[in-house]
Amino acid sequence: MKPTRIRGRIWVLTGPDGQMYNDVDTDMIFHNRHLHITNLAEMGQHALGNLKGWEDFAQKCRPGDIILAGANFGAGSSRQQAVDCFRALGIAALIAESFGAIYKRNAINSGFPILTLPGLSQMAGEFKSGDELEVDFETGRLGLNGEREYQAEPFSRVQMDIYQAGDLFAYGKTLET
């Protein structure tokens, strides 16, 4: 069984003005010039390579890190690589104020842990890259540096089932016909 509670170092996606990035589209996450890459292990090196100020993210992050993003993260196309590049890097979870609908579905179907934290953009100053965040997927509870708590939307039952199975296809095999 996969862990339902994780702890990791956070990366807060802020722009040059210090404000949290909103409307990060799939081309900023994984540029279309890399779409020829089909090997999951090779995708990670291009994560956020087209987002101003974050071009070197893949070289700085470590497995187990957690990303915090603003509203409408993953807007745009149905580019699966925009989810897979984070999986390739071993990112433990992605928390955003909201997600583009297709991105959200792709992440859940891939078994990649995402959570929604309403109002995150307004409280972004409370989080700093490098801080430690504990995340409980079942309850949505977020603990920042063991001092502050926040309430994200917990995994739905289906999201948890898909996450535990590994992905949507593996989950489908567990269902009785």
The other form holds:
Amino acid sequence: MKPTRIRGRIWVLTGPDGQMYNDVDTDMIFHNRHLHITNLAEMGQHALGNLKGWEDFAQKCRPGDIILAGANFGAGSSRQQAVDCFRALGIAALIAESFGAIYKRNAINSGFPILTLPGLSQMAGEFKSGDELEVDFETGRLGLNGEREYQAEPFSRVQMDIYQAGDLFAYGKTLET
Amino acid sequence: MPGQTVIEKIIQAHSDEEAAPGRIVWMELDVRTARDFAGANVVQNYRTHYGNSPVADASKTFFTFDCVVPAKTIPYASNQHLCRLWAREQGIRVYDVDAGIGSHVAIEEGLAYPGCTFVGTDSHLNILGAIGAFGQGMGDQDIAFAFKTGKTWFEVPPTMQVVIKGELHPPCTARDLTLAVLRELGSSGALGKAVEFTGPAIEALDLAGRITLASQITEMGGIIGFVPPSKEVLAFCRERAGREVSGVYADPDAEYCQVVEVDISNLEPLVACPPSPANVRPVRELAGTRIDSVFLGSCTNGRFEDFVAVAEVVKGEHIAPWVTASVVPATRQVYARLLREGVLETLFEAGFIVSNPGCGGCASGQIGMTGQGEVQVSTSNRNFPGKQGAGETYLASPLTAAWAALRGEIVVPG
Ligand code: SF4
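Moving on from the form predicted alone, please list the structure of the form predicted in complex with its partner chain.
What follows is the entire complex, opening with the chain shown before.
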């Protein structure tokens, strides 16, 4: 069984104005000039490489970190690399106010933990990069620095089934008799 | 528990989890398909992850070739053949390059029926909402998984209701009604939502008209649009599916996230101008625009009734000398009936190019593209820049297109 409760350092995706970025599209997450890359490890180097102020994200993050993002994260194209680049860096979870529909599908299918926290961008001031966040996938409960609590949407059964199996295809194998 | 909408009921009947809007649930799939586009990728994904193991149920799994039929390049031909060979290994039926548009074949062959769940690699599979079925296009990984397991996961969308006020009168057709809805909702008015249509004009639509309406939900950003099946539609589906079918209808107390009214009592023929299907204007305002070509067909207006409407206009006449016009029936069955009833002859005599069934002018320019500066009137479903070539495409009803072909310019039909 994979852990359903994690604890990690957060990165709050804010822009130069200090506000949380909304509508971060797949070109900002993983630019199309890198689409030829097929090696997972290499993909990580380009994560957020086209988002102003976050070009050096791959250098500063470490495995187990958690990303907080605004509304409609992952809008745009259907590229799987926009999810895989975070997996490659060992990012433990991605929490956003909302996700682009295809991005959500890709993330869930690849067993990458994502959670929706409604109203996140209004509360953005309460979170600082470097804070410690505890995340419970099963209940959706978030604990900030052991002080404050928030309620995100918990994993659905689908999400948990796929997460525990590894990815969508691995889940399919668990159904074989 | 509050009442349920159509999509909630259909998903509920195929899942053991509560199908409430916003919830992601596992659902059983009655039918899973792949078309020639992305079909070979489905096979590759399947082989990589599941080797030679059999699909969950070959009798519920199909290939439908419709995009590039017959294949016009070697890579297309090779991909189609890869699918054929794998289908033989697996015992899966292929509706081959002669069959026609997959979603239409599914309705005609009774593979899809009211209340069923149906997925494939065609992004316009939500057209099955025309018979009150759940259809959805998905990526090649999702479809490979569906082939293997017979299920998929889906986030239950909220449902909006579109109430049509008034009745449809000639020369307005189902396509003009559809354009009126597009004008009201715009290209993202139904974003992420299921749509349910209601009103006397909706009840009066024949199957072809229902297909036209359902085929344009994607252009409004919607997940799927449901037209509640009429007695005639149910009888048709019962006969085609060879089984008892019953329609799925919303509960009277179902919860809608939004209700939109569209009044068509003073409707006039409409046209979607470049560069988007939601850029709708009255045909009247464009009257006199000189045109170069006409395309009739696609999953939006490729039915028998659509071509009959055109034939009635052009019978005994000839299209304008500077116009080229082509006709692509949606399916082999449509083609056969047009042939038997002399409609193709009428169109041929009037100067139309008649092509074999399929996606024709819509996908990959199977029956030609438009050139720089060319003005086209088309009954297909999209007019984004580059979609039909380098020219400008106006989307309109078969009737409006027929009159345009005849006169060589856009005119108000009738
Ligand atoms: S006619 Fe066009 S939109 Fe319709 S199924 Fe074919 S390619 Fe897709």
